[in-house]
Every structure is written in C-alpha cells, then in structure tokens.
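Here we start with a single chain on its own, the form predicted alone, put down as structure tokens.
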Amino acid sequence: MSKIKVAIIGCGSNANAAHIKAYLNNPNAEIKYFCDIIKEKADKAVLDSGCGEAIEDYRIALNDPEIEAVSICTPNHVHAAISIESLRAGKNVLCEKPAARTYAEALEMQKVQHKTGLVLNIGVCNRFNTGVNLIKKMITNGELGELYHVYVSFRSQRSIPGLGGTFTTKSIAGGGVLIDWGVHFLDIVMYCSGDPLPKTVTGQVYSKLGLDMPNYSYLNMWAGPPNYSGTYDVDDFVTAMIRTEGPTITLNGAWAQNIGVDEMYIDFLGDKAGIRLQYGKDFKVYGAKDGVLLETTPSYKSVDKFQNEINGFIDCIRTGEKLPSHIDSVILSSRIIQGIYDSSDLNKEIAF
C-alpha cells in the first residue's frame, strides 16, 4: 500500500514540536509540502526535515490529486476556512487546537464534514495521552463509583504569551487563557467523562494584568517578545461552572495572576474514590477500604500523545474509525468556552 501524502500548513512551534516528527517517524506517511505564508519557515522544515517542498500558498496543496491529508497548524483565526477548503478540495485535514475561535465557526467545520465524508479531526492530544486514557478507563469500569463533580485549575502567576501578538488579539485567536489552555483541559474532562452534553453554563472573564502592557512584569515570555505596540483585548483570568448530563465542572484559569504557584491539575471526584491529575504529568488515586485511607500512583510505561495522534488520524483515513478527536466530540468543548464567553459578556447563565 502507498505512502499518504502530506501537507504540513503552518510551520510555527506546533508544526516543529509535534506533527513533523510524528509524520517523519509513521512509515505511512510521507510529507510532499511545507507551506507557510513566511517563506523562510519552509524553507526551514524541508532543510530540517530532509525532504518536501516549501510553498507559500497552501492552495498549491489542495489543488495536487496526489495529497490525502493536511495538517492545519495555523493561527486559530484561519483554522475553520482553511479545514473547509480542505475538506472541499477532498483532503483529510487534522486541524490544530482549538477547532475554530467561536462555536459558529466550529459547526462550520462540522457541517462541511458531515457533507463530505472525509476525516475532520482536532488536535486535543491529550485524548492520545497514556494517563488519560488510564483515568478514562477507570471511570468507565466504575473505579470511582458515581464521579459527580470535577475540577479544574490552570493557573500561572505570570505567563501570558507574546504580549501584543496572535495570542493576545482576539480577533486572530478567538480569545485568551479559557481558548488557549483551557480548552485541553476541559477536554480532559469532557473525554474522560464520556463527553457528556452540557446543559448550562455560567462564567466570567477578567482581563487585568496584560492591559497596561509596557508596565507588565514577567520573568519570560513564551511566543514571546512583547509588541508593545500591538493589541491586548484577551481575558488572562477565567472561572466558570458547567451543568452537564454527566458531572458538575468548575474551572479556575489563569495565564497571569498575583499569586506565585503555578496551579496546573485536574481533581476527579467519585463516591468510591477521587483522581489528581498533574497535567501533563501523573495521576494519584485516593479512596478507602476497610476503615483505612488509601492513596496510590500508579506507574506506566507512557507513548508520546503526538505520535499517537498523527499514527491514529493517518490509520483512520485508510480504515474509516471515527476517533475520540474527531469533531463531532471534540465540538462540545467548543461549545462550552464559547457558552462561557457568552455568560460572561452577557452577565447571566447560558443555557443550551
């Protein structure tokens, strides 16, 4: 059986840190572009890479009858056209998260793959993540008895990236810390859950700490540096609660805060035990048995999420397996954040 052919569109961090390596490393793919609108970053990838062609216009891609998929590694703002010009032009497309910058846009994608058939994946990683799917696991078989409520932290005393840049324009990302982090940690939840549908949700976003930009103070900027000149109109502060079929959800977020502990981790609770999920890290189990208080870490061997991802999306175009990254589950955390966004222009509960 052939290689598939791969398109590789935008060639930023996300690109370079995940989905080249994991293409170069599946022997079913094969990477015929790099495009991106910066000439020299594909330049760059196929000198690194060893092999493709570096285009400028991504359209160069979608008109060859030999690509079969796209990796859409793209500012958030181009996300859905780009996926729906893909999926029109008859390509696979894993797009990276989150799937668009409002819920609109997202059911767009949505539409368009149900109209063509083809493979609309979204890059939540964590869905491809060893511990995850451990904690799914458990869940599932009834570990944790009833699991009623979680929740979520993603906090950091000063971390809000490239000052000025994509990320803090809204109008290029769709929003701040609830688009850019929360929304692999709600994804988390929503995954290991059962993607439960939501059912209300009420929330507020602050934008505090970036607005007087020239005066904000910071120990490294990631996406960095700071364009003083440009726009921040993005929220760095975010809590909510969600109503869903399944469990109850708060969430605290924070790219920028005026406490110094870094509060990334994910609490699971059940009436027969609890998790702590140090994202990106391990997990640790709580319960008790027989009067006595238990807690464990497990340990396990853990495969890289990115690989997983991209041998599943390139599998799955040749077997037709709807996987959990697929838009039809992942378009409810869409669903939420822009609920979220929603409640708290409107300063009242959404519900669906």
The other form holds:
4 protein chains.
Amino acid sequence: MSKIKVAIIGCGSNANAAHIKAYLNNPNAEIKYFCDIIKEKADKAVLDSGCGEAIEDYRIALNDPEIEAVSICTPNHVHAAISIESLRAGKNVLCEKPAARTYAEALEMQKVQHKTGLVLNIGVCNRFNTGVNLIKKMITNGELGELYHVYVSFRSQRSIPGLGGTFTTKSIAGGGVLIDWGVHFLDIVMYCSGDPLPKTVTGQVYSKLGLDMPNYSYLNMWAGPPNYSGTYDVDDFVTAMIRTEGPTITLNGAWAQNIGVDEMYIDFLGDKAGIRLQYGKDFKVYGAKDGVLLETTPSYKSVDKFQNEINGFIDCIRTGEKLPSHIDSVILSSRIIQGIYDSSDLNKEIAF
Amino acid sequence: MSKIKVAIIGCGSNANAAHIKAYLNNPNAEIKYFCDIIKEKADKAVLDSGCGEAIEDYRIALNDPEIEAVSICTPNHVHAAISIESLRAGKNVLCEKPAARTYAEALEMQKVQHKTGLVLNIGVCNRFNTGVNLIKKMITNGELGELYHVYVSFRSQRSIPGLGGTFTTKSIAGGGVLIDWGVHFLDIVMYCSGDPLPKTVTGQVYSKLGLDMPNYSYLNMWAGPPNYSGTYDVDDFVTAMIRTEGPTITLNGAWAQNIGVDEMYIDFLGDKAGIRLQYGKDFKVYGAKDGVLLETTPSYKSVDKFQNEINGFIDCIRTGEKLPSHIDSVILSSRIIQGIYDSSDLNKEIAF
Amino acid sequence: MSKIKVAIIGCGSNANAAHIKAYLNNPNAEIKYFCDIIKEKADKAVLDSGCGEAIEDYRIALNDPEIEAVSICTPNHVHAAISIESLRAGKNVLCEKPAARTYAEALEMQKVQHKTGLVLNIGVCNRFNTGVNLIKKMITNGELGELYHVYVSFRSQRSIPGLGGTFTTKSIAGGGVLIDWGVHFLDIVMYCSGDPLPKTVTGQVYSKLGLDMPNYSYLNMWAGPPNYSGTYDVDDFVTAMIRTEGPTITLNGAWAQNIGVDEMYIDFLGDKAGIRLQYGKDFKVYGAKDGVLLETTPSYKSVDKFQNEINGFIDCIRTGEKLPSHIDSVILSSRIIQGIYDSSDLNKEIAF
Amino acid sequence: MSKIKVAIIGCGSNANAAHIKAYLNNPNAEIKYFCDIIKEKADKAVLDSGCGEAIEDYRIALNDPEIEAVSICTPNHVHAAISIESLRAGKNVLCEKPAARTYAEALEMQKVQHKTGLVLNIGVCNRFNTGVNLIKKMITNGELGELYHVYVSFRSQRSIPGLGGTFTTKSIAGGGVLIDWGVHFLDIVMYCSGDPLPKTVTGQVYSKLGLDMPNYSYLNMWAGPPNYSGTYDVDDFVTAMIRTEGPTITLNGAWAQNIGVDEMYIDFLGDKAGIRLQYGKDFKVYGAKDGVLLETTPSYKSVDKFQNEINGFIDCIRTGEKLPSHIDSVILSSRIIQGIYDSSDLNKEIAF
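Now that the form predicted alone has been shown, please provide the structure of the form predicted together with another copy of the chain.
Now the full complex is given, and it begins with the chain already shown.
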C-alpha cells in the first residue's frame, strides 16, 4: 500500500512526545507537514525528524490533496474547529484528548464525522495500553464477577501545570484537573467497563489552591514556569458520583490539595475479584478462594501505547475498522465531564 | 451531690467494653440495675462489677423512681422504642449509636426529648475523642482556611461482623456497613465541620460479598462466628456524595471488598491546610508556606473517650448543659444516612 | 470418651511453649505427670498448669497403668531410649524432633513401634501448619506441574544457640544446625513432595564459627547464655545435595556465617509454577500464563500448629489413624541427615 | 615495538561489545581482518572500525604471515577446531569462553598449546575485573581466614537467550545455562580460590521451562527474538556440589525458573570473614570483632575488564607471561562443568 501522507497540526509537547515518533516508526505513514503558529516549533520538528515541511497555517495542509490524515495536537480550544474543518476538507483525523472543551463541541464533531464517514479518533491513548487491555479482558471474561463500583483517585499534592498559562485558562483548556487528568482516568474506566451509558451525574468542582497564584507553593511545575500575570479560572479539585448502566463510579481528583500523598489509581470492585490499577504502572488483582485470600501481581511485556494508537489510526484509514478511540465511544466521557461541570454549577444531580 | 443511679439496658459487648467501666469510674454515678433479656449476661455483669442487680425486664428499672438515668446498649432495632419509653418514664437517656434504624424513628425520639426536656444523648463517642477535638478546634480556628471538601474512606477487605447474626439482619440493625461504621465516620465529619445542614444526598449501597454466606472467605470475624442459617440482607459496600451548607462530602465504605488494603481515614481539605485522620489513630496536618510544604504529626495525651462520654452524660443531667452528642446534633447524620439508603432505592439524588 | 491421661517427660522450653498448653486446651486429654530431672522445672509446670503431679523419674509414669500417652521433650540423646522404654511399657508416644541423634537409633525406635503397634509420632510440627498444607495440596494437585528441584536455605548470620550447652554438644544433640534446624526444613520438603525415597546424598558439614568460643561475636543468643567451659563440637554450617525419587534437593544451612543476611526459605521449583515459602511466615506463588508472569500471595487463617499436632496425637490414639508425623514418614529425613553426616566424614556421595 | 596484527574471527555480539573496541584502543595492536561467514557482519565491522578487511574464510587470515594473533568470537561449537588450527598455523589465540563444548575438546586445545608454545588464553574476562581481583587479594592475604565454602547463585526468572537459536542448541553451544552463565561464575570462584583441583562433582541439569517453546512466557529476550521452529535441547536449570582441594562449592543456576526474584551472587564463606559479590556489581564484606558485627561495602574505580583482557593478551605475546586466563587454569572449570553434565547423565557423583 502507498504511504499515507500526514500533517501534524500543533508541534508542542504532545506531538513531540508521542505522535511524531510513532508516525516516523510506522512503515505506512509519512509526515508531509509540520504545522505550528509558532514557526520555530514547526522548523525544529522538521529538523529533528529529517522530513516534511514546516508551515504556519494548517489550511495549507487541508488544501493539499495528497494529505489523507491529520494529527491535531493543539490546545483544547481549537480541537473542535480544526477537527471539523479537517473532516470537511476530506481528511481523516486523530485529535488529541479531550475531544473538546464542552460536550456541545464534541457532539458537533461527532455529527460531522457521521456525515463525512471519515475517521475521527480521539487520543485516548490508554485504550492502547497493554495493562489496561489485560484488565478489560479480565472484566469482559467475568473474572471479576459483577463489576458493581469503580473508585477513581487522581489526587496530587502539588501538580498544577503551567500556572497562568493555557492549562489554567478556561477559555482555552475548557477546564482544569477534571478535563486534563480526569478524562484519562474516566476513559480507562469507561473502556474497561464496556462503555456503559451514564444515567446520573452529580459533582462539584473547586478552584482553590491556585487561585492566589503568587502564594501557590510547589516543588516542581510541569508545563511551567508560572506566569503570574496570566489567568487561573479552572478547577483544581473535583469530586463526583456517576450512575451508569454498569457500575457506579465515584471520583476525587486534585491537581493540588493539602493532603501530602499522591494517590493515582483506579479500583475496580467486582463481587468475585477486584483490581487496583496504579495509573501508568502495574496492577494487582485481589480474589478469594476456599477461605484463602489471593493477591496477584501480573508482569507483562508492554507495547508502546502511542505507537499502537498511531498504527491503529493509520491502519483503520485503509480498513475502515472502528477503533475503541472512535468519537462514538469517547463522546460518553465528554458527556460525563460536561455533566459534572453542569451539576457543579447547579448544585444538584443531573439525570440523562 | 448524691450519686445518680443508673440502669444498664443491654449487657453485650458495647456495655462491657465502654459504658459499665466508665460508670464504675465515675464518682457521681452508681449502677443499680444490669438488664438483659439473656439473664446470664446480666448476672455476669453484676458479678464482674461487684454491684447492682440483674434483671431481665427493663421496665423494672423504668418503674423504679430511684433511677435517674439509663444507658441503652441493645441491638439497634429497639433503640428508639426503649429510649422513648425511658424518657416518658422520666429517665435521662444515653442511647448507643446509631440513634435508630431509620430517620423516622430518630425524629420520633427527638420529638419526645423536646416534649420531656430530659437528656437524650447518643453514643457518638468520637465527639469525646481527644484527637477529633483537636481537629475540630483547628477547623473552627480557621487553621485549614475554608474547608471545601471531606473525603471519607472506611474500607476493609474482609471485615463483615457476625455473618448471619444481628449485624447482618436489616430488621434488627437497620443496615450494614453504612449504619454501623459509616455513622462513626460521618459523625466525626459533621462534628468537626460544625454540624452543617445537608442539602443534597446521593448514594448507592450494595450487598455483594456476604450474600453467598458459605462461600464468604475471611481471616478473622469480629462478632463471629458465622451463622450460616441466619440472614444477610444488609449493605457491605456504600458510596455517596453529600452537599451541605459547609463542605461537600464523598464517601466509600466497605465491610468487605476485593481490594486488599484497609483504608480507614478522613481527609479534611481546606484551602490553607488539610488533615488526614487515620480512624482511631493519629492525624497529620499538611500545609504550605513560602514555597515550603509542611507535614506535621501532632502527638498528644488521649483521654478515654468513653469515660469522657459517660462523665459528660452524668454531669449534664445536673447542669442541663447540652452536649455535642445531643439528639439535636446527631439527628443530622441520621438524616444523611437515611438519605443515602433512600437515594439508593430511588437511584437518584435527594434534595432536602 | 474418657480423657486420655498424659505424662510430659522433660519440662523445658519445648514442653512449655507447645505441648503443655495444647494438652490443656484439648478436651479429651489430661496431664497427670510433669517429669523433669531438674525437679524445679516440673514443680513450676504443675503450678502454671494448675493440674498434675511433679516427678523426677519418668519410670513412675511408665509404671502407672492410667497413663496412656507420653510427650517426650527431653534433649535429643535420650529420645530413642525413653521412646522405646515407653512403647514397651504400653504407652503411646509423641517424641520431639529430631527422632534421634542417629539413623540407627531412629530405626530401632521404628522397629519397636512396629512390634508394639502403639503410636509413635515425631514432633514435626510443620506438618500441621496451615501454609505448609496449602503448599502440599497445590503440589499434589499438580498446580506446580512437575516438581523438579527444591532449594533449601536456612542461613543465619549469628544464631548459635546456648554456646557450650546441650545444643552444641554432639553426644547430647547428635549434631548442630543440620539436626536442629535442617530437620524442620527437610521435613517440610519431604512432606510437601510426598515423602519421596532418597537415592543419593552428598554433603559436607563444618564446625567453624563457634569453635573459638570466647571470640564468637553475636548480638543475641537463644537458649543462652554461653557456657565457655562447655563443649562445641557440632556443625554450624552444612551444604548438601540429595537425589530422590521425586525432586533433587540442595541445601545450605548456617547457625552462624560471615554473610550478613538471614535467608530462611524453601524454593519449590515446578515446570508450571514455583513457590517460595518464607519459613514460619507466608509464601508466594510464581506462575505464568499467556505471556504474563503472575506473582500471587495467599492470605489464610492459620490454625495453631502445635494444637493441631497434639489434637491429632490424642485423636489417633483412639482412632488408630496414621498421621503424617508417624515414625514411618519421619524416618526418611533421619536417613538423609545421617547420610549427610556420613558423606561429610567420607568426603563422597552415598547411594542408598 | 611494531604493532601486532590481529584477525577477529566471528563478528557477532561478543566481538562488537568487547574485543574490537579494545583492540582499537590498544596502541600495540592493529586489526587486519574481520572474518564472519555472514559477510555483512564483517563488512559492518570494517565500516564501524574504519580499518581492516572483511573476509568470509578465516583461513585467509591463518595463511597471512603478518597475522600474529587471532580473537575467536564464534559460536561455541567451532572454538576448539579454529583455536587448534590457528595455533598450528603459528598464531597466538584468544578464544572466547567457554573454551569448548566439552572437556575432551578443551584438553585437545591444551595439548596443542603445550606442543606449539604459543599463547592460548580463554576469554574469562572476570579475571580482569577490578572487584574480582580485590576479592582474590583479600582471600589470598587471609583476610577471610579459611575459605571453607562458596555458594553460587545465578538464577533468573525469565532470561533464556535467543530461544530456538544457537544458544539453545546443544550441538552448537555445548549446553545451556551451566556452560553459558555458569562458566563465568565458576571461573570467578576458581580464580579467587586459587584454582583448587576438583575432587568430586555431583549435579543435575534440567531442561524444563523452554521445552514447550511457543508457551514460554517472558518479558524480554536477549539474543532474541525466538525462533519457534528452532531447537531447544539445553539445560535451563542446574544444581551441583563440588568438593575441591580448597572450599566446597554448591551452585544453583537458572536461565528461567518459576521463582520471581533474580539472584545473581557468589558467597565466599571464610571463618574470619565472608563476602557476597553481586555479579557484575559491587561486593560486601562481613566480619566480626569483639562482639561487633561489621558490614563493609568497598567502592573503587573499575577498569574496563575487556580492555585489561586484550591488553594482557597483546602484552603476553611479546613478554611470554602466563596470564590467569591461560588454558592451563581455565581447563579446571571445563573439567568441573563436564563433570556436572556427566554426573547428571549418570545420576551419581563423579570422583576425579
């Protein structure tokens, strides 16, 4: 098969850490354009990759009939607009997570995908993680029995990213810890549970520890350094409860909190066995048999989730296969996240 | 002052572990009756205490004009009835927690207390715990800043009590882990937060791991051994979210779960500082100042909470002081717990 | 059934830590005599137990027709003689491990047992340990596949007992670390492997670190304090390899060694799975499935092995059941241990 | 002195990782030929090194009178033949370890060395390791007192190399974990102990975990990937006991085992002190003095063992010095390894 020509739109950290390398390793893909509104970033990507052309305006790529696919790695606020424009230009799209700032935007993206029939996958990379897929398989096979509850903890003592920058500006990012970290955790839960439809959502978000920016204490800051003249209007703490057609889900998440332990895990509670997944690490299975309690730690060869994601994207353009990262699956997390923000505004539960 | 004569109604583990010893140590109290429908228990209490009279029918005590106070240590299903009958007989009452099986029962108790003007305290012993009071003082003094969220975890891998007995029979106990353990945890939260009025409650309870009693695996069983021909119709897992006039509260509780770590703690999240209280143990305070994160572990002399509770009860009979364990405060937890059970039945949030 | 009257012969640490308490807890047994050549020990046992009579000469018990059973807890050098005399006097015998100082003595004991038909069990208490029995069951069920090798490590940096006393005097104890610790480890291996017949034994024992008694450095000494005018002529290190009809076995044991880690474990190597048992603690199971490696830690309710052992002994007197601790099973370890000592003297392997 | 011209025979991983680089760094050596039957490997070596000529047939080098020395880095099965042919052609030889597949082959090599008087060193690189030489010096100086036992552990959970390839094919490699890893460990023991003559050898080898190749689970495979249509007829586990004129030696080795800890160390047990050497890492010395136990961890600058080895080889060609890696020393390990394989076949100990 001839190589699929790709344009990378947005050459920031996501593109560099994940997308670009994976396309370069994929024998059926070729990057033709590196696009960034900061030209230097695009130039550097061309230099590092030894291929492609640096552009500032993504419309050059969309107008190039050779381009079959685009990877959208921009800040969140233009995810929807560029995805939609790309689909309408006849391009297949892999858009970084979250799909969009709001559920309404995500719905619009889905509508255009349905109309065009082109690929619209979201960068929910954990759906391509080896350990996550082992868990999904165990749940599907019934090894946990009935999965009745999932508890999700993504709490860090001090980890607000780029204080005063795009991450903490609602009009750009769409939200804070819930949309940035929560989307990953929630996506793993939804994927492993078989993407069950949500029925009720209640939650509350708080913007507390980063609010007084100059007095925010921290040891390290990713996506930093802080910009004290910037904006901080996003959530740094979230708590929520969701009823679904499958398990109930409760979550607590903190970009920053005054509790000095980082707890980043998901507990899958089944009536036969349970699993605690340490996010980005390994997991333990807890069961019982004949009066004996069993704690099992699996070890396994992990395949690079980003490579899997990109390979899957490239393949499905040709095969038409619907991947687990399709907008139709991912839209559910978007709905839940929107539900939490709305419920927080209304101070009450929302039923779908 | 002349000694206050007391009747102990119900001579089981609560009476023996806490009440009796404390009355014996109180110089202003004297136990006149030990009552239990199982006569041997009452006899043994008389023998162990070296005082009092063993009776089977608590009405003997209620009809004795010398008796000023009763301690009700029976199973939960007769808490309300005996409390009410005692108040009507002119006795001051200390009733073990939970106040009652249902909020309706608790309201009825409160009504009679208001009418009679006698003491009706509930055995929320943690309100007399030294560490808990230190935390309450810190919160009240503003040392945590705004307390915006409390997360409550009372999760054990395998700790269903007396499987098939009074603890696991709803008509007797009123519920399972929520009413038995949750009431303690929730009471600490309410007390430390200043007993804020609840606004919404949503939650779900599950009866899973003890359901198939003969196949329930465990290492030790308190209040055991199991009675496999008994009843198991109570919750062994609960999850909930509560909005109050103060902080939001989320909780996960398990008498049994397929996760192999016991996590029994309360996280108080303030915007200046936070506290993790390990239930029944010590607590840590987490703060930050000028870029430095501080973790502080206070050590302090603990006074026996049960002795404090009994002393307080005896004193307030004479002084008329309203203790933190008064039914008027405790009724709020009862309302919340009822709300969780109701919300679980209805599968939706309840607003007050 | 009428209670079985028992005599305890030897009231030292083994009797006190294990036998006596277990007989007192057994509803079908009654201790009539406590015998010790140091009268004070026997007196103290009577006092502590609140029953029985203190005697100095065990023949009083052997001549008492009411006595049905004896527990022999003396030093090793009189195990054989008293066991044989007891059997000939018509008593059932539970003799502490090791059965005897030498294989020849053990064979003589077995011969008399066969002639009299009375019970002769050896105090191989680990055969009544819950964890050990779980392992045996897993091996028997084939969960480890073929068990091809067992590696045994009972190595301590500094743990010579009672330097210069009965433990370190060959004429009394029969040997050092091999006969004192090795017998326990080897017995677990033999029991779990189905008591396979040994085919070849080669080994070497060393008496090194305790030899210059006054200069032996140690932190703690069990069965101490040292008696520098006593004898030290036993092995403090042993290494050996055994071929059996089942797995091969290699072992390294040290009461004392110049390696600063205590390694007390048994590795059972099967072609499907393996187990590392930490002696006296828990065990881990290692397996693999579909490219995933699994490490499992079972938790289980442990029943008191000494109580099990004594209960089993008392029961089998009436029922005639042959227990795993019968001399016929235990004689194999005795043969192997003798083989190691003989091989060490001859500097070559011994084939049976 | 004029540069010694060298031919590299076999341009696989050993040559690339060790020999070639060291010759290039040695001012007195010059590589003239890179030989490999896979021409591409030789070509690549020429390219990477910037010198020499690529050849397919090593006889070209043997026939070139300019060549004084050859490094034999081929698979094991042609070690003996090429070494002998090289010596007979008048070349000095450094042959990778193991000397040969069998003791008979190694003896033949030694015979030809003696006849020709040329250098025949074996690639026992640990004899040029800084830490190993520190240990040897301590032992020789008597700092450990009498060295009475050495325990050798080279056990890995999952580390079979190149399943189905040259490593696991007996006719090529001569054996599995014993000849591949064991030779290194045993060589260190022999070297540090002063190359004591072996007296008895008993051992057993097993081919278990790699036998069912398609179902062998692993996380990583060195010298991989697996070739499922290849051969697997070598040992993946070995256990043995050796008596020597010096210490006794016991060993357990596993390329793969169902125990989830990798234990790669050598314990030297002396009556004054002991040493645990972590293979390829550091070592700890354990001693005792006046009741105080001492654990000492030396830190030292390590010189590249491969460079030492090559420098020594080049120097000794001119000086005639007999290095510790001379065939006369190394032949002892070969004898022991052969003894273990033979003992395993015969199921009994072998005396020399």
